[in-house]
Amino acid sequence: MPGTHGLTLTAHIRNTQSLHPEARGELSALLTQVGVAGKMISSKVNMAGLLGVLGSTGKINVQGEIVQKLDEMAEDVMQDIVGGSGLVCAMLSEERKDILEIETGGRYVIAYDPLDGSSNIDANVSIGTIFSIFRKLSPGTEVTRADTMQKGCEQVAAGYILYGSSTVFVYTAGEGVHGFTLDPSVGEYILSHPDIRLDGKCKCFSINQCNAPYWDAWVHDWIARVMERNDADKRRISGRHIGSLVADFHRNLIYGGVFAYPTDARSPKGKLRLMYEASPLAFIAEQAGGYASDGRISILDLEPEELHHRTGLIIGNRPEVELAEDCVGRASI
């Protein structure tokens, strides 16, 4: 690949595509369109206070959560830009009850959370768009369950766009993880984090301790075993929990860390959505050398049972996630 100084997202995607002679350019075009949608959402997020789009709509979405005005805006942008690209045959959104089929669609299915962390919007906390891309498996134009209910291991690409102090596009197409920062002066994503790696050293531990009364015993055991590395000589693990999944994950991806939202007595099936949050981030984590599990098996091996399938999630540095699985195993003996 040519030198990376000033390399744009579009050029990076094109260069990666050139490594596959059989590629037809459709996935590259789709990733580019997701990036365009991210630019539009970023612009609106940055201007939200001035445009009067902070706060809720007063509606409740299919997840039972309050819909924010920016949630609706981000959903509309994704449908207009990505849905209108002619590259997807179906769109699966956290904000929609049902699958949106695209009559003039292409060879891909996209699942996405248009604005993760939206409950933090009014506090100006980093939020983001998470996406996952699958190939259409069935022949013809009909969209079938086989097309829309695929395991995470069948993803062809996944990523997220983080709207914070800067707008960052992070993605993988199965050949490493790369991050691009939006330069607003030229309107382009520029490569800023090539070949991101999650090494074995965990620095940040992200979990909501206020859920402790509802946790299973293994969670307490796991946390104790991680925390015991801190001693009078040195604090080796720091608690860092923003409460916006995409922001917590991005920090841990860059610095090294683990995020956990395990199942508990209040959410026995888990809180996070498999297809819009857990699977795409799990694909990214594993491509960066990390791992994601529900505590028992890899997130990427979970079979979605329905569109809004929920799951527990432990994701980040592989040793910490495997330690969690070990604690689950010990507790079941």
Second form
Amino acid sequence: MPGTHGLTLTAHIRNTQSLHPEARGELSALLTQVGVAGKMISSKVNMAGLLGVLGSTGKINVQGEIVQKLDEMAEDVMQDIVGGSGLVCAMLSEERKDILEIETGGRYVIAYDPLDGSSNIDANVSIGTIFSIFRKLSPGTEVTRADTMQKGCEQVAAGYILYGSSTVFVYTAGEGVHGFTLDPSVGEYILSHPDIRLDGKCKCFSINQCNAPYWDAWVHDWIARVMERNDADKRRISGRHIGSLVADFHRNLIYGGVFAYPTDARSPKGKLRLMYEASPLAFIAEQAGGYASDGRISILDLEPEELHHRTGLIIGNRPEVELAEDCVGRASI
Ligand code: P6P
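Now that you have shown the form predicted alone, what about the form predicted in complex with ligand P6P?
Every component of the complex follows; first up is the chain already shown.
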């Protein structure tokens, strides 16, 4: 049992591993390495204004988005610390067009957004690293599509490191969702949010209202049906949206809430990416008792069509997400 000094992330990961006698410790080592990368990125993000690393590089990435200087830094850290761990055979990154195959031939594949929400960096808004881990399926050392284009339900672990008022590492390895706060004085993540649950009341509603002119009709119907719970007696749900997915998701995970970025006329396939944004957060949401959908089916059941597959996303308390699916269904009749 942890004493007054708390349980470290490393100890928690090892304890989770002990639930699987067949485990060889490689996933534990990989999660620990992701944590190390998060500490390095956190130290740079927290000093960004002083290191001359704010602002953009002037480059445009494969997504057609402006690359921030900290995006490049975070990508470099992930390649060095995770790619150099000998534990992964392939890395899928939001910042790179193609898959990076790693010669050392580890047994895992990692998909990640090195710095989600980075367009908010100059305003000191919380941003984060989102990651999704799969087991290599094909025999031998060759990396195949079967290894990299796996459905979300095949994930063995997922999580994010949120660089906010404190740095928080949140992960699941299929045994619930647990959060750790970085103690910068010792450089250790300490368990601060054991067994996070997303099955209480939905208190926050997160959507970019300025996309309303582009929404399908069902979104307006869904919002109206959610807002019915606010009446003269009480405001039961409030709007909270900061435009940084990882920060919006974390707030909703802790307080209870639903986030939506549905497909719309501007983004008919969706804006958010399946492999390294929607899928890992969906794994976390479901492990915490919530749910994530593209409006029709679970995010975890979507078949990836390409590396940077985009999708609509409604994620958070299960009743509100299922209500969205009901609205979609009614609109298609
Ligand atoms: P919009 C950040 O660029 C991001 O990928 C997510 O973190 C965020 O939720 C979304 O885009 C914001 O997009 O169109 O509302 O500005």
